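First comes one chain, alone, set out as structure tokens in the form predicted on its own.
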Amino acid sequence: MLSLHKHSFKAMGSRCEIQFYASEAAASGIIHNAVARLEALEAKYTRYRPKSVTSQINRAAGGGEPVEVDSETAGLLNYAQVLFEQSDGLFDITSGILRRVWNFRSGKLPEAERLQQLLPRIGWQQVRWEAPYFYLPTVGMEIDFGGFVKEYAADQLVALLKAEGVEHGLVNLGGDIAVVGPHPDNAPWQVGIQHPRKQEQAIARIPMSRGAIATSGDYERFMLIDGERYCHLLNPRNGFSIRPQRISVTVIADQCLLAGSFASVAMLKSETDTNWLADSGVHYLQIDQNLSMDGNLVN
């Protein structure tokens, strides 16, 4: 007999939860394998551990020798290149180095001189990438998979759950959600969309039976200075916080990796192009500065 199992834990700096229907005998093994897979991905791609792939690549920057990567990492690097190209350079995994001058808890803007010193180390167009060899040509350059590895991990956990025989379940990694399948009675999961200006409150609920849903917004990390909001979404060309016309973008796609990427790029582009998602073919919901919603998910 199948029963609903829920397991909450913390990984990749986020609250995570998996829910699924399985027998009592199988549940603990499924949870163990799912958590182990997520921990392995975190250990492999975090920039906080010296043995991670990310740290190995960053340590080799400017040293003259490329780093050989495995096929999984090559796939992620290829995806990073696609994101860079499709976003006109706004989604750039070499821009994570800007965290050194942006402290959103400080209530202070970065010093202009320090920010300018970092800009020459940013730019995917500078990297040398010919699989399986990757190289950052300048000392101090870094890559950071944090912009999409959590979404990739959500897809990986869905694949693992399906391989374990799970047909009904949901993976939630810090709000990046991928669905295994609906409840056993075919009822959808009700996914709440974070209100961009009220913590712990949903502004909308969307039924999900398959695929994935992800949201990007200016509320995740930010600081207010003289009434001006500076969010964590940074323009890699000038290093400054963007001024998005959308304050939240939610996207539904077949994979969480795609949903999260579309949402992030739409936020980055909304500074100058508020209709980028309209021709993308995905289902989406956007919220503007007046908390008005639009998109093909709005009834």
Contents of the next structure:
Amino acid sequence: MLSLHKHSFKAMGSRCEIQFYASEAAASGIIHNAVARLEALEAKYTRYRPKSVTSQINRAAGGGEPVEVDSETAGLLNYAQVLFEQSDGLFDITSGILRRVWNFRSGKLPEAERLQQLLPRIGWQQVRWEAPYFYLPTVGMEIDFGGFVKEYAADQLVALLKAEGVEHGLVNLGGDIAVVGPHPDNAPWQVGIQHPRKQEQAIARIPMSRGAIATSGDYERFMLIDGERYCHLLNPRNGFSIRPQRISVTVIADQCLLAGSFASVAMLKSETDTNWLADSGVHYLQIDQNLSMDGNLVN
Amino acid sequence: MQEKKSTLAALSSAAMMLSGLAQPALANPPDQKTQIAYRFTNYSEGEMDAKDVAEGSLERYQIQVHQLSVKTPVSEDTEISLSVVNETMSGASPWYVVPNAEGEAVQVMSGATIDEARNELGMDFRSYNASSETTLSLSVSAENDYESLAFGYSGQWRTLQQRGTLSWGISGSRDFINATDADIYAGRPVEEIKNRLRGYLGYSIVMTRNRLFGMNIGVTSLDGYLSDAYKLAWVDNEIVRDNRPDVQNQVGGSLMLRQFFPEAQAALHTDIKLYQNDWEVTSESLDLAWYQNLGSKWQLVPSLRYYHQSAATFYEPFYENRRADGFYSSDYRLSEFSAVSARFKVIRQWNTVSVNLQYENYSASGDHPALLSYSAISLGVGTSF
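The structure above corresponds to the form predicted on its own; please provide the structure of the form predicted in complex with the partner chain.
Now the complete complex, all chains and molecules, led by this one.
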């Protein structure tokens, strides 16, 4: 007899939840395996642990010796490269060091001089990547998989649940959602899209039976200075907060990794190209400054 | 706009590669499930043509095969499989060939209908880790005039971030031959032994998401009693026992290509095999199979196989003169022939149960009067939990 199991926990700095239908006997083993997989991914890619792959790569920066990575990390680095190319350099996993000067709790803009000092250490075009060897050429350069590892993890958990025989379920890692399959009666899951200006409120509900959905918005981290909104989306070329014309972009794709990447790139691009997602081949919903919605998901 | 579509293609392809690499899906680890499968097959050999038969029954073998296998995990990285086969056959078989009045080869069939049964018990023990696996196999097979003990040890070693797989294996068997009615038919072999030793090496590589290429080479060495215990040969008006060399060395190689077509949800499997032994039998075969998925529940597999072999150096349908080496065999399996086999398989998958039905039609052509044709229908049921 299948029954619905829900398990909430904290991982990757987010509230996570898995929901799935399984027998009572199988459920706890499935939950254990899923949480273990997520914890293993977090331990492997977090920048907060000295033994993580990310820390090893960053420590080796400028030291002359490339780091040999395993196949999964190689896959993530390849993905980062494609993302960098396809976003015309706006999505760059070497841009994370900008957080050293951008403190969104301070209410202060970064000092121009400190920002300028960081810029030479940013830029994927500088890295040396020939699988399985990766090398950051300058001391102080860093990479950070935080821009898409959570979405990747959501896809991995879906694969794990399917491998465990689960057919009906959903994975939610801090709002990045990947679906295993609809409810047993074929009813879709109702996924709420965060209202970009009202906390804990949904601006829309989207039925999901398969695939994945991810949202990027200017509300995740920001500060208001003199009425001006500075959001966490930073331009790797000048180190400055972009002014997105969209305040939230939601994308549906086959994989959460793709949905998340398209949502992020669309936000970054929206400063200059407000309709980057049109004809991109994905389903999307975007919200502009006047809270009006458009996209091929809107009816 | 073109550019944006290509963004989706580029990211999808990088993401696919990533999910393929991260899960060792190619590696086929023990799935920690218990599987039970049963298959019933009914072979029906085609009736002989009356003009090709000098004496005996026109009807050939009817064979029924029951196969049952159970696979279950032993620990997280090992599993054990047990299999049982029961085969019953009845009918007449080709005995020897004689020239008719026109000097054409015609077959003498075994007189009485033969009823035989064979039972086989097999065990595989498979052990797995992230980059390699090994399997130890043991089996025993028994029928009233033939017993066989076999072992195998094989493995796979994965390279190139799981994209390449090196396969290897050695196997051997010892067969004990005790022909029935040896007291009635003088010279029928008793207490004969046949040994087989085989080794192979193969490599397959995932070339793209949708293409797999592989090659394989194997050598086999046989020694002992390699003749057919029941077959005879006509030599200048005398009937002698089938008598073949007591050593045979074989070498065989194969190439395979698996191409998946995502738009069609189908895959083309192409296999080419070449073989040669030191009795100078060479053979070539080409196998084409189309695996068509229809939704996630149905699969249709039409396939076609072409086979050709040359004759063994000492083979003749009948012998006008004695041979200096004393080797005689008029077994159709050592003659030159071509064969075409057409198969059609339907597979239906439910949650944990899978059912498949296969029909095969095989037909050989060449000079020997007893070349085989058969049709086989088989029904398989499997479940895993």
